[in-house]
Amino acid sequence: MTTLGYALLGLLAREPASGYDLKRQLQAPIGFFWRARHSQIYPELARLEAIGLVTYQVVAQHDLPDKKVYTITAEGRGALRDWVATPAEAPVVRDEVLLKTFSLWLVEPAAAVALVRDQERRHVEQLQVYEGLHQQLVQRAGAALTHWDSPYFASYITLQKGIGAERQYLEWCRWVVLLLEQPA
């Protein structure tokens, strides 16, 4: 089973969805921490359907092609539950900025500051997105936000990890700029 398959099952465990809806949800919120290509989604849904982890219903649409709305099966929910309870591999970090900072000593301080400031700007923007999502989630979920068996709880703790990561990255950027701007 692929990680994409589990990601799709995780989305379908929350609610039935069309392939298009799943594509959108894989961009945000899932895309904030895990990426999948659009071209992978439909073949993976077909594979999940073939092994009995999802089913679909064809829904007729006016002026549009019919669409398939997928639903997770009991077997799919069990497979997802088993996967969630299994220890995960250590994540592979592929951060081009960190790779560049490893050789930062080769460029002038002004160029280094520009690189780090650009990252700072990007992380400020992402933090603002996450904080906006946090406000929406708090308003929508109410008390369910802290119930461990609620999808809102899972979204909340995932979002908190993202907020913390963005804040830490910003702190690091600001620290690096302070060091670069100190007289030699």
Second form
Protein chains: 2
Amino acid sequence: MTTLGYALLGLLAREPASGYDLKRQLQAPIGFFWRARHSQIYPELARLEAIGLVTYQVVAQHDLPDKKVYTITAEGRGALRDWVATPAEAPVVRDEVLLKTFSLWLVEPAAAVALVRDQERRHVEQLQVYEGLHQQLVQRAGAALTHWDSPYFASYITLQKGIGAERQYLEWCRWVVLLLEQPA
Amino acid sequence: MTTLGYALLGLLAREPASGYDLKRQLQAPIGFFWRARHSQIYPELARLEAIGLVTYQVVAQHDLPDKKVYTITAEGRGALRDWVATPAEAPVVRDEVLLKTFSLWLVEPAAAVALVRDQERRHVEQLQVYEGLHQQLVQRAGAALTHWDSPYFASYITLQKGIGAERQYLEWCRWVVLLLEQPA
DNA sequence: TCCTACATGTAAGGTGTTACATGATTCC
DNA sequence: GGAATCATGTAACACCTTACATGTAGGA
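What about the form predicted in complex with a further copy of the same chain, after the form predicted on its own?
What follows is the entire complex, opening with the chain shown before.
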């Protein structure tokens, strides 16, 4: 099983969805834990169906194309649970911005500041998106927000990680700009 | 040009190195901005050499195998500088732990706590590595640490990002454990 | 004697991105 | 008329990981 497969199961464990629905959830800016394109999602759903972890029903819609609505099976839920309980590897760090930062000494301070400010702007936007999602979540979840067996709880702690990471990124951007702008 | 190519140029812009040296720098736990295996590095160095961004000299060693020591060329430095000054995309988030967190509501609190504690331990270790690198850096760099045109400065701000990210990850792990362990 | 470090490569396979492909409806 | 959304797929390519391959020197 691929990691993407588990990402899809993780979404389907909450509610049935079409490939298109899943695509939207695994897209920027809300897919903050994993991203995927539809060209990866459709074949993966077919594989999950082939091994019995999901099933689907074709649903006809008025004025819109038919869609395949996928549902997780009991085996799918079991596979997902087993995977979740298995210790995870450390995240693969692959940040192009940090790579550029590492060679930032090669460019003029003005260019360096432009680069970091651009990132700052990006992360401000992303933080706003996450905070919006958080507001929605708090309103919808109610008391379930802090119940360990509620999907709302899992969404809540995942989102909090995203929010914390964005804040930390922002703080760092601002600190770097301060360093670059202070007179030598 | 691939991102890995720029990662290699970024290291070679600081000092000449063999493929093996570069491999060590792009490995866990010190390769905190980008990681790569030797099977990717050697062919990439050959490509960089083919397009004139690096050159190499074979260096014979007593009691150890010969090595190819690569040096960045003026064109290589120029290409790297141009790339650094170009706005970067937002980092691709691909964190298996967050993916598991998203489905954490499916497992018992005990299993969930074990998972998060395991990550906590990992990040404590990583943080210690980074803090060690930071100590080394401060001692070696001296006043250059805050000079924008010094590679030490770039290393410093990159490392600070890594340290901040690890601390944020740790705080989050501890917060989640608290939530999971508090009586329902 | 076996394992690790040094040192450099290739090959096969899996994962992910970009582009190709189609077709209806709704909004500007 | 053109672009965006809904909806699903395939194909080609780029990137990354794992495994294969070889050889010396030093330590346990």
